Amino acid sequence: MIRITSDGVIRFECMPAQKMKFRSQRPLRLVLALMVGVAGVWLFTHCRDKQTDAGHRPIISFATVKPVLEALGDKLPPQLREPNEAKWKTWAQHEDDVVRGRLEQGALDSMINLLLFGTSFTTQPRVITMHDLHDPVVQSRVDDLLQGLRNPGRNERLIFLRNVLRRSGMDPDSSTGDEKTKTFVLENLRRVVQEQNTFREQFDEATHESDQQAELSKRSRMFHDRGISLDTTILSSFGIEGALRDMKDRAMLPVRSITRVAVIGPGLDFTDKGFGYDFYPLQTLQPFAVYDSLIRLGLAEPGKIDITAFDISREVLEHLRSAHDRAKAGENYVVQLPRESWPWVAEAVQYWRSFGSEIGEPAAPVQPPPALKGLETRAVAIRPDVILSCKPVDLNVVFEQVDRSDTRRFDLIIATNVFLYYDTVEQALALQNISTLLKPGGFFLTNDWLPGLPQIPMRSMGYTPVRYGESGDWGDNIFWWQRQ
């Protein structure tokens, strides 16, 4: 979290991204699991070319937008009033062109988590507080971050960042081009500390709403118009998974009866949100992550699973493809789990403990740096049968449809921390489209709150609360649509 004190001094708090306000005993009154206060999330991709690409779908049809457009009347963008085909095309097309177009300054939004608690360019401390931008240790990072961006080696991370400092205007490689980029490193880190705060004081308007489905729809569209981000995180897995036994428990999901699943937004690990982590390889987590719990409480058969990951990041998108090529050579899929010092709830260790025990094996970990010194790691070996279980498609499931080719729905939809990027709006007309995606009776998950219209064929069946630290505030609620 980035904040500044009442004396001026920039604190930046290494928190779990998942913090929130945890109300476990009100029914329906809940409070969005809100990723608030994370200094830099990441957003792995970069801007779409303006061209079509192969990949690119049509625009969901007008027909099936067109009950939730009358419905929303008022909320509507004055582009789409009074709605027809020709207004839906061009709009729809032009905040899909908007929404991808917003992936860019997540990505350097990303810039300054790594910057700031990154530890494989250099051998600095990494920032929790400073009292400026001209701090010594921040601006020895930010030279020791230009330095690896000239020579990334195989760094991943380093290598992207590059393209993306390039995309800007930047040249790593030019000497006569250092302080220009160092000032633009500094300006975009000058921006998320600013950003962050006027994000803290809209969540804290938020929470004084005296109509608590104000306070709901507000948080859950507060960042609507920021740089996006697609990361992810083991602990949004582990809330899914008790949503899954909650529902699995109260007989709303048989035994063995889900074979099909669609995961939205996916994500890849660049730096950790929460903490910065970036000793690994980049990893996927989520997909694997909802077999692995499918399997263990007995909801699908191994081997009877498939799994479409739906993502607009190029790189998440090319990632998956590669593993899915690895694993077609018989390599297994490698992710690492380190595991902070914050005090998770026990049913959060014993997950973690046991994440990969129906997919995989035990692998050797990468160790942390000295720098993370006391942190618990794991690593597990995913079996390539997995990986093949799982076929990643671009589509923004806000605007796009999906091949009609295919008629088989999903049984089983799941979304973490997508729809807060998304106006009430595009939130509706999300769940609409999932709507056509989900056979009847098939459910979806998530952890954002979404706004219900009768005219949307999807019931709100209910909520898993999740807990995932000890003491305080940190955890998620897990809501539950069913198609009707």
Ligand SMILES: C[S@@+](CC[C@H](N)C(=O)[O-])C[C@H]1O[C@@H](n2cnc3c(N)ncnc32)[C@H](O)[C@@H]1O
The other form holds:
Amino acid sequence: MIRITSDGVIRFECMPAQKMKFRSQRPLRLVLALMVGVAGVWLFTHCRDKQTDAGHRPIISFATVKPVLEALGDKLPPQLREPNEAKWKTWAQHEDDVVRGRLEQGALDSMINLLLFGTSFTTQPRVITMHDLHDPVVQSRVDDLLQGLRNPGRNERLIFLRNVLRRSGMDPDSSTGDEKTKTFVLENLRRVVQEQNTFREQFDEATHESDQQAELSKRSRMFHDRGISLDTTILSSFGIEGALRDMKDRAMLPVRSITRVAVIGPGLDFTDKGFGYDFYPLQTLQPFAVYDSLIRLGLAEPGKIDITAFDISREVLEHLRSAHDRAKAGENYVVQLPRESWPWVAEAVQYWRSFGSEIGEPAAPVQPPPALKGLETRAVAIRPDVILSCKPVDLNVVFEQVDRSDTRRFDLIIATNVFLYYDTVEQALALQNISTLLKPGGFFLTNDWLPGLPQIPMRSMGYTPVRYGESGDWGDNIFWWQRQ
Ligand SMILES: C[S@@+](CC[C@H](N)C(=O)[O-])C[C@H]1O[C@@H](n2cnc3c(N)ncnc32)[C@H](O)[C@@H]1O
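Mind giving me the form predicted together with the named molecule, seeing as the form predicted alone was just shown?
Below is the entire complex, every chain and molecule, led by the chain shown above.
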């Protein structure tokens, strides 16, 4: 997170994705998440024309969305007022393109995270507190980044960023293009600082809403016009495990009742949003974390879980496909689990310690660089059968429908840190689409507050407050929706 402190210092705070204020009043005793610094991850090309090759799914039919669009009334954008089939198709197609294009902006945000926190391309100290954009350390980091981009070696992140820069018209290999690239990087740094400050103001404004529902809604749409990040953290999976345990304890989820699971937006750990670790390979966690939790809680049986990972990011999907291919050849998938130095609650530490107990074996972790001396870390080698249970599928859950021939619906769908990138109309459309994917009685868990409508057969059943940090208000609410 980037914050201007009262003394005018621009500060990059080491904070994870979610922050929450706890309140004592019902019905919304707990106020949702301050999303800090989800600005995370680099991405790649996400232009529609390129992805079309991979085969897009059809836009949801007008008949399916019509009741929702009609109920949204004056919340609809002008192009969708008095909706009909033609208006819907044109708008939804265009918006799908726009959403996929926003991934590119997220990539540039990730470049800034890497610039400030990365240790793989520089020996300069990490910029946790930035006093000035012209700080010599920042300038040296920019120079080292440019140098790294010219000679990326096998550094996955630098290779990816080279492509991002090329698509933005830069040539990282040309010495004459260096100044242009440097200016571009610094412009993006300035933009990210400004965006974070605006975001901070918007967050504070939302806090002053008198109506708690309005406050929650505002906070859950905070990033609706920002670049879409791929970033992911183990803590969102800790939150999901807490919610599953809570629901099991209340007999809402019977033992061994879950076999089909969907994870919407599993993400990819490029440069962690809070601390910017880049000393280990790119990885994803959530689909495997949910498998681990379901077995640990007795809600599913080993070998009897199918997981579908829905995402719009080609990089996420390709990463999962490649892990799948390697698992077919008997290869484990090793995940690195650094534990941020921000103090976690004891339950989160316990979760971190036991992560993977049901899906793999402890492995030797990649050692952090000297700059991160003292960082606790562990690693887990996930078994091939677990990786093979997870199928990646390209789906924009807001606008596209899944293959009708696949009539098996899900028992459980989870999506964390996905819907805050959308506004009310898109959030309602996503909830409607999710209802078509769930079995009657099935559950959807999310940490974003979503607008329920009588026209959507999903009932809000409660939520689990989850605390991540020992200090104050860092945490999440995991909302439970049930398919009617
Ligand atoms: C910030 S990451 C969250 C990762 C992970 N769920 C977590 O909480 O740690 C957001 C993810 O959602 C995906 N995503 C965003 N919009 C989506 C949509 N409309 N349909 C499917 N996936 C989407 C992004 O590509 C990305 O992988």
